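Single chain ahead, by itself, as structure tokens, in the form predicted alone.
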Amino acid sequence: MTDKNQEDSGIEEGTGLATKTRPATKKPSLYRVLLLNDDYTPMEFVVEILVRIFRKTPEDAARIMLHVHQNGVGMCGVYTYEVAETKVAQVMDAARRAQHPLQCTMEKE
């Protein structure tokens, strides 16, 4: 014997648990913050910037300021688009002040 309102709302009796399918979520693009080198900024204040935005130990601050350095860039670290443009932000802002042509870029991984 089926209910009424079972016919009504088009589900058939037995039929089973109804499913529910989650939309796919796609894990967010990631992005490097690279350092760029010039013949100005002194090594200490980037070793500085790399402790205090990157939250480098001082040993690799200085691996990665020496890379820099050498190299002509160097990546500070892979993050989220709003991450890293918050970290870019911040280095230009921290150069700026301390008027140092320090310039720091993000580019998709």
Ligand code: TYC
Contents of the next structure:
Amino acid sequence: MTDKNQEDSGIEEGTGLATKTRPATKKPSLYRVLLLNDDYTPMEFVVEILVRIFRKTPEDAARIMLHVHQNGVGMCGVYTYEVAETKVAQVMDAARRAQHPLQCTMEKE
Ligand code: TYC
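Show the form predicted in complex with L-tyrosinamide, please, the one above being the form predicted alone.
Below, the chain from earlier opens the complete complex, with every other chain and molecule after it.
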């Protein structure tokens, strides 16, 4: 096989032997980033977080914030481990600086 990212036919060129191999690439695990409701963080702060850190439109951000407000928890997005970890840290840091009790966590999809 010439391209390691390509599925091979299972027939090795030249030898005629059946040598079907697994693809060389693996899909990374994905993680949901969740926002948790609390009684004190201002709605506007949560919307700003969703726009700035999760790149939501103001409309989507308001919808997600209200979902969390009404249901206790809601999803901000699905990311690879390192991206999810970074976004959780950015939210927790922004909340700490602003002295809001906002909590953000991640879970394997
Ligand atoms: N419940 C908060 C309020 O009434 C708003 C809020 C929404 C807080 C979402 C956190 O993740 C959250 N001010």
